[in-house]
Structure formats: C-alpha cells, structure tokens
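As a starting point, one isolated chain is supplied in structure tokens, in the form predicted on its own.
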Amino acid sequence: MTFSFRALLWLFSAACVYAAPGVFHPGEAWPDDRGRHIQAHGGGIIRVGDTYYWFGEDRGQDNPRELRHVGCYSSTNLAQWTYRNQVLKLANPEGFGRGWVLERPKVFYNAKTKKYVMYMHIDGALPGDGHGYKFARVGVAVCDTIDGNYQYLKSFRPLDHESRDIGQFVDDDGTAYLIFEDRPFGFRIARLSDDYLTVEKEICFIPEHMEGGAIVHYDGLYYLLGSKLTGWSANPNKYATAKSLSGPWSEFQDVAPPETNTYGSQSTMLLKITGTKTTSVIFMGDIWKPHTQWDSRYLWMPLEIGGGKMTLPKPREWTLDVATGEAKISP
C-alpha cells in the first residue's frame, strides 16, 4: 500500500509539472535539457500524442563543415525542450560546391504509410556556375520513427517550379500541404501526394514576392503569413486571409508595425494550440545572426487574431498552458 501511495503521489506530481504553463523569453538564448542553445532554426513542429517535436537546422559550431544537420527536440509544454537526435546528417547530395545549403526542414507524419516524411530546401550552384541559389529544389527524407535517423531519398522541383524557402501546413481535416517560394513568380500552395513523397496538385498561386510562408486555419479563415526577400536581414512580414486555400486572398497587411521589421525576426510557422478553454496561435520566427549562425535566436509570441486581423505583439515574457490553450503576456 505504501508503494502504491508513493507511486500515485509521483504520478500526481508529474501531472502537475506537465500542466504548469511554460514560460517564454523571446530573443534570449533558449537552453535545452543539456543547457545548450537549441539548434532548430527555420524549423517546424508536429505533435504526437501529448508530445511536441521541433525540427530545424542544426547550425552548431562543432558540426563537420562537409555535412548539413537537422536537430530534433521534444516537449510537453513547448517551453522546455529535450534534445533527441541529429536526425539528419547529410553529405552533399547533388555534387554542389562547398556552399550548398539545407534549410527549413519540416516533418509530416503519413498515417497511411506510417512513415515520417521530411521536406527541406536543398540548394547550391548549378554545374559550371560558381555561386548562387540556382538549384532551387525540395529534398525528401523518411524515417520509421519520429526521432530516428532519416534516410535521404531524392530532390525535385515541385510541379516543375523553383522552390526555395518552404513551409508546412496540415489542415484540420488532416490534408498536408507544402508552401514554397517560386522566384521570380511568387508563393505557391500545393497538396502532397497520398504517400507524401511528392507534390500532387497546386492549390493556389499568389503573385507576391515573399518567403518564409506559414498558414493557420482559425475560426473559419485561413491566414497566410510571409516575409519579403531580403536575405538574412529582417523586414516587415505581411499576412493575407481567405475563406479557402484556393483563394481569393485579401490584400497583404503588416503583422507588426513596419518600422520594427517584425521585431527583427522572420516567420517560419504559425502553430495552433487548441485547449480545453481556448485556442491560441503562436508566431514562430527566427532572429538570424548570419555571422554567428549557431547563436541565432527565436521569437515566439501569441498572436492577436480573429475577424480577419492578425497582430504580433511587442515581444516580452509570456506563458502558455497547452492543456487549456491559454496564452498570457506579461504586462
């Protein structure tokens, strides 16, 4: 009986820890369970059960230069993260020169094949060309487990279009989409195939020169957010709304005062948290440090959203209760 009582007490304590709201400090160093700054830049998040998994570019100083890495972390409250694995350690897959890139990895779970499928921006110089983002493809890797070692399969141009910065979106009905920047034309939203290994159909083309695409479906409207094409430099991110992914989309508006350049960040994902009391939408952004990329920071803030309006508040400490969905910003 004594053992059972202690076990129950431990379970109750663990539940209380889980239920405790996570505390966020936008722009500050964000340590994982090892005390190291999280390496998940340009990332995305998926949820499995009560656990969230964050994937992103691992730009750690100690990584071998000839490889590109994707980091994976897990959390139950979105504030405290446990390091899981460098799920991808990729050698030059297409014979690029030294400056080839792997950017913005996003992972989907395919219930039909029971595979985890990672999309990423793969780029570099074309043969005979000294530099530049000319390859403009998506890469695909798969794994049987969410935090295992992913196997790189291929790269391709989705529907024969150029693709640079990518975003992911899974609608409320479970349909998976890829958002990609097709320079010099604009944004494209496309549905993935049944096995998620390719892009099946274009849903919408938006003739805006933007990247860092992110979508959320909230209260009957789709909100599409993106960044202008200014490289590492921050700019005023803008959003539009539509009743359908196929459009028509509204005029783009600033998500934050334009003079703040989105508070120095660039969009990477809009994360919807549906709880027992309310639904919150979290802006996930990167504060890039091009000369010390391993120290690039993260700006996560709950958005003011509804009725076709979306506003990113000035960054400051805030809390999130993932069970209730309540986000509270400090005064």
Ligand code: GAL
Contents of the next structure:
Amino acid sequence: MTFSFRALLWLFSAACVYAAPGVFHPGEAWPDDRGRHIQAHGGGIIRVGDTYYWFGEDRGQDNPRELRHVGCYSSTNLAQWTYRNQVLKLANPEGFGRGWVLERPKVFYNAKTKKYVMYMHIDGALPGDGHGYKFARVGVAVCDTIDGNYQYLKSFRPLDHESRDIGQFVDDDGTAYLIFEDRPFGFRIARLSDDYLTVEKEICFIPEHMEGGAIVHYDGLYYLLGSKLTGWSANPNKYATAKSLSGPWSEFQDVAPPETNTYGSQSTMLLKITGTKTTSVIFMGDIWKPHTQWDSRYLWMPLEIGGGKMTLPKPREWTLDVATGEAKISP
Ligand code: GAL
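Moving from the form predicted on its own to the form predicted together with this ligand:
After this comes the whole thing, all chains and molecules, with the earlier chain placed first.
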C-alpha cells in the first residue's frame, strides 16, 4: 500500500518536472519570457546543473550608445529563454578609438576559483587612426555568480598575437580553450591558465583565415568549424577534423551547400547535448543584420555528424529533448 502510494507520488512529480521538447524556428524572431527578441548575438552557452545560460552581444535598440552590453538568458530546454541580466554594461575601458566594439562574449566557469570568467573580443581604432578593429585584443571580466554584474579586469593580446573573433571550447576532461583569429596568420587554439584569467599555451596553429571558430568533440573526433572573413556577410562555413586538438587537421570542407552561404548564417558555437538515448550536436549561428543589429537572428539546427562528416541540414522547424538528447527535424 505504502509502496504504491510512493510510486504514484513519484510518477506524479516526474510528470510535473518532465520538460516538453523545445521547439526551434531557425531565422525567426526569438522572444524571451518578456516577449522581446533575445539579445545574445555572437554568443556562447554554458550549463550549470540542469540549466543552460546563453551569453551574447546585447545590441538592444534602447541601450545607451556609449556603452557596450552583454546579455544573459537561462533555459532548461534551450528553446524557451528567461531574461536574467545585462551582465556587462561597459564604458570604453581603455580609450579604444571611434566605433569601439565588444563582440562574441563567452563565459567559462572556473571550478578552482569558483568564478565565472568572461572572455570577449574587444577592439577599436588606434589613436589617430580612423579605422576600427586595430587593437585586436581579448577582454576579461569576472563575477562570483553566473548572472551577476561582471567586473571588467583587463585586455591583452593572447600569447602576444592579434585576436579578433573568439570561440570557446571546454573538452570532456574540463580543460578550457580559447579559439582565436590571428589575422596575419590564421586560427589558434590555446589553453587557458588554471584560473582562466589568461591564455597560457598554444595547442595548435591552423594556417587558415577563419572567424566564428567553434569546436566539438564527438565520437572520438574533434570537429573545428569556422567562417571566411567577409564581415557581416554570410559565406560558406567550413570544418576540419582531427583526433587530437593539436592536429593534424584534415582538409576543410563545406558544412552546407556553398551556394547557400551557410543558409545566410555565421558559426558561433557547437553545442553538444548528451542525453539518455543519444548525443546531438547543435550548430549555433548568427544571421547578421548589420543595419538593424538588434534584429539579427539566430540559426540553430542539429547537425548530421559522425565518421568525420558534419552537415548542416536545411533550416526548418525542429525539436530537442535535452533529457534524451534526441533532436527531430520536421519533414
Ligand atoms: C565578422 C565577425 C563579427 C564582426 C563582423 C564585423 O566577420 O565574425 O563578429 O566582427 O565581422 O564586420
């Protein structure tokens, strides 16, 4: 008697906590819990417990123009997002010149220091030079809580290299890496220091000029994805594979039919969802609208991945069950 009552209670509570699969509409406006289009462009995601946190450029129309903003949202199913905070509202911290930018913020959790560490591409014109994107640095900000107000610490050139677009990768063993574009030379993958406050060691240099760098480790292979250097205009994003992060990397191949220009998007992250039944890898991309940046859209799709091949399917509605890991694309 007691047992069946307990069993019933468990079934009832399990039914209550069961999260229905999230539904995704790539390319459409993506409202948060307030009904406002999500402001997390060029973003990244980390998971804490059962909650995912999405950080990105907040390019909201109402933001004060002299500041740069990072938005943070949370979700348990990756489809419905709750606005948490404008975690960084940054005034030009180091006298960057005209048109200074804060782009592609990524947050890592450091278990040793128990701090959340944000990396960002921070840039602007050099004094006396009208052209932007010349500082080519990463900025670092920290916080004790994931969605609190981050404190800007410093900027630097990782390992003394130029750094523009950045990507984040945390390997299965918890090691944290920064992927960065070093304009004169190519793509670099580098390990962060123990406290994550600096970039400590280069793991690999890839002599390709690519931006929007993203990595996933799937079924024994690393997949590295990036775009060409065409600014806000979409181009055919490409990927390579390797057994080790230090390479050697395969030839780069198209992730989507090249004439689609990655269906009008640019990579920002590859998100691995390991569930009870399967593992899915999600392509997270931005569809930039340079003249109405606040309305830039997101293209997220589950990738066809395995055996050294990775393909971005044609965008259409799909669902994801984060518990089982199953992604289903509408016919
Ligand atoms: C893109 C880059 C964006 C932004 C843009 C500016 O290539 O990925 O993050 O920097 O150029 O033109």
